[in-house]
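Only one chain is shown below, in structure tokens, and it's the form predicted alone.
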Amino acid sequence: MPKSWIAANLEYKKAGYELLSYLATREGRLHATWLNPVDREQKDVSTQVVDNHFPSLTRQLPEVAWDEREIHDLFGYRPEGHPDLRPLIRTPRWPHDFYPLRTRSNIPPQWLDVEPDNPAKTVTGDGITIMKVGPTHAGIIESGHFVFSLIGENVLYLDAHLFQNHRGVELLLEDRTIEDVRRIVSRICAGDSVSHQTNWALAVETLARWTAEPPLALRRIILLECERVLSHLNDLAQIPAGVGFQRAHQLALAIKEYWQQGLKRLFGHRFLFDTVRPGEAAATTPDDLGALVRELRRRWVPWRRLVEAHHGFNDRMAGVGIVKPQDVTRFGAQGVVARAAGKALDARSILPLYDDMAVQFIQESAGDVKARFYVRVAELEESLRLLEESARRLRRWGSNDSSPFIEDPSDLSGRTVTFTESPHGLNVHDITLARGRVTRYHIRAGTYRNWPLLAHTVPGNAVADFPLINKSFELCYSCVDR
């Protein structure tokens, strides 16, 4: 007898598998795709929605709480037994019978004339203060609404309301041709653009049973690591800003700007949009790449010495915003946040693209802001090493690919789940094609798992610690609010 939906998923979780995707379809099917990080094998668990209801996994697997709330909002399928089925994406302005992924209708709904904000979950009692931050912020970041329950300076509870600018990317991608998809996927977010592009390219190539030759694989590694350097430079600049260490903040932003100008010069775009497509990747010369990395190192080393030597800065980060190992497991945390709390997963180590690169795994155990800061420092330097190694190998191989991509991919059909290690963690695309057109496209970025963990981590800290903790997580709004 086959195992139940809940039992089968729990079995993979207990066995150490990583949840890649939790997908709902218009036909009433649910798919949970698990990855064995040892042998790279994927396992799919599925069930049928009955009368728009299905058994919730959230009580046994808290990491899927948002997935199930999202399924409820977009499809109308109700996860029975879910402990907190408040709207995640929906607002009070949505018509009650409007579920955008349940039908293929492109007719925009008639929004209800009511206040748009969902009610917040707060702590009540004597001496409790409610403080709201956002959704509009004093900067150019995207919208996020944070509702704090405070007693004095201490945070008792944080209710984070994301999805303030939901774009409906997954519906937008449906029925698109392979060429049309490329430009949309490239712009899901600027922080993880190459990662998203690479996932899409790998999906098409997997369905075409086509494997990239070494020069193309090296060019993709170069683009992925260039993106990681850019993201980590940004995050390493923002953490000092969270404590008023303006010299470190401004110098790091200047280094980041130098790197972005170099990316524009080498690849044509400051955020590396439109640099990866099925069968292709933007190229630069090994000499130009090597020169860019050498100059970055010249600027980077003094900055690292500056922050390492500042005892006040290091003391301010220590012990703040501690993520516990059990919460990493419970929330399915990803990327720097997870590795700084002891999780031994960097998807580059299980991605065939990096098989010959011997990526050095970076890990800390303290789980605090300081650990997250120094994991990024070490990962940035590892990325620079990988860029130099890729340039050396590319010089030996040359730039010509010996195996051109298929001329007409319009016959491609099937479902595949692809992943990369983005700057924010394990980034997954679950894609189904029918005769070269998308029938379902589901995106689960690394930052998606970390937002609920951030809300869980902040209570117990002072409210003045929130900017520092938030910047040390440095999560993407756009990847979540896709």
Second form
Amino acid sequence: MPKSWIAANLEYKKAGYELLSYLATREGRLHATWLNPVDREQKDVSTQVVDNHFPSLTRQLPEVAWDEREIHDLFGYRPEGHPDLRPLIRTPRWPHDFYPLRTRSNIPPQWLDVEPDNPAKTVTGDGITIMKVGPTHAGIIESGHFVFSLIGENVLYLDAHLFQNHRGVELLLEDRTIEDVRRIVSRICAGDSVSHQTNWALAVETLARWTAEPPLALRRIILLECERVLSHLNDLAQIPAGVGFQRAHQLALAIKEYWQQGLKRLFGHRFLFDTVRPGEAAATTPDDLGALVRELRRRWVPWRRLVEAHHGFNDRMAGVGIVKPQDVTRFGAQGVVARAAGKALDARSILPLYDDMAVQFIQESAGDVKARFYVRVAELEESLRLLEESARRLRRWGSNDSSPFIEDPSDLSGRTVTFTESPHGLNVHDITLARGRVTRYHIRAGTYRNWPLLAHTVPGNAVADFPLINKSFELCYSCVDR
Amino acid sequence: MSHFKHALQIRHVDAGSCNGCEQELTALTSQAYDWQRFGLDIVASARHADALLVTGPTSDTMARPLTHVFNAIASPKIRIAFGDCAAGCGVFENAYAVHSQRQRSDLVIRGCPPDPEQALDALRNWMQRSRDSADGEIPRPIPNDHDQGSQEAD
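Same protein, the form predicted in complex with its partner chain this time rather than the form predicted alone?
Expanding to the full complex; the earlier chain stays at the top.
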């Protein structure tokens, strides 16, 4: 039923559904899972791969271009009609018959003795300069390889080669017991760790038909919002660095350092690794949380005044790296990037966890660096408000604990798709368990759909604007590369 | 004379990190830890560096660029493994695109990610040992329980 596969998916897109996950399995099934943001229903569209081929959705649904290239690379299933099937994750070093998620016979593979670079896509013509950046960088940055086609100082085309950090995390998670998964999931991405951990906990609990009671749910909200504050502080520190505004950069790093020392004191880890697990979450006291947030506000307010009053900084951000609303829809953009260009989606509005928190959602319309900067500023303040509200509730509720989680999860089976709003956008895990062990674990991080949008946004800007635009997107590599 | 007595200029390469080590390295450069006080800094080119600092478990795709960077650093030079992944005991160790046979490091800084304060201590101690060591000799690696067998070169 190839026609209905394409038609059914397009129908959900047109009806305003959000694509959560595009999953391929070893058995040759493809699943597209769509979420209705209004009634919260999930719809699964499925098809069978025939002779290692399936009809590509990319021409009608450009946001899945990378998903299909990834399936092609890791499973060897060919999306028929895909406009650009260059390798995404594979490199010339991969043996030609090595499809790690389809067959496990040749793992680890015999890597070929060649350089890992895939050919870059460039513009050719008179006066065009090709500028390559990466994969190793001049500063402290994750590894990515960017090939710019320039005319003068203007970018004509950007070919972003990511997946330099591809380790094979999805396969690494297979066959693991529920206890074993936790430490790995916690480290998929330091910027979104709590979000990843929560997705995993929600998945196990969903399959166990167990729901966290309000005290546990509140502990998770506290951790998720603490992570949002941390991540937004990091991103807000990096954007001034992109224009040489060292004072704002250093002061923001100092605020971030204060926050991390607080997280370590309250929850035991500077990035909140290993704080959420099925049936549990790290706890703190209302006094400690209240004091932490109060002191953060004391440091934050002068910083906000400093950046708001700096005309040069604000002028520098305005009108640069504009994301158009139609591209947000076309690329399925997520998170701050989408909300700074007029898209309303914040997964906290759909997640039952947040139902009685009355989150105020932030939106801007300009779609430029400045809009992304100030969406983060406002979201950080909203997270502080949520943390203050959480501290009040903690005090009201005392330390009455939730009912214990099922003792033996070793019998859990089934597939579930869970999501949270990570600091970088809608973060989705598509998890299948069989008798308490993982048989498939697919991770679709918030930044996955934003990377192609970044590459699309940069052309038309000056090449010197790239660091600034890049930092304002602040996309993770690790949870995309996996 | 002994090497790296007063300064250690570092080229950083991420070979599959989760960005936690990177953020802590950035913290080390910030005013809270201000590692430049001790002659430590990240430099933009391998040609300016005394040390290669690796984060991450070495993904296959980054293995060659990593070697190229190390080769581009003039001798004498050292290799620093920063964080559990680079030290060979991180959570990604058995993933299919991770190289478990890694090069020996002169300094291994454990932690997931390493605490900046402890990392700074480790770096300063290493420089102290360099000052104390015999002429021209780079301090031998401190044996580490969790190191891969292949790293125990002698």
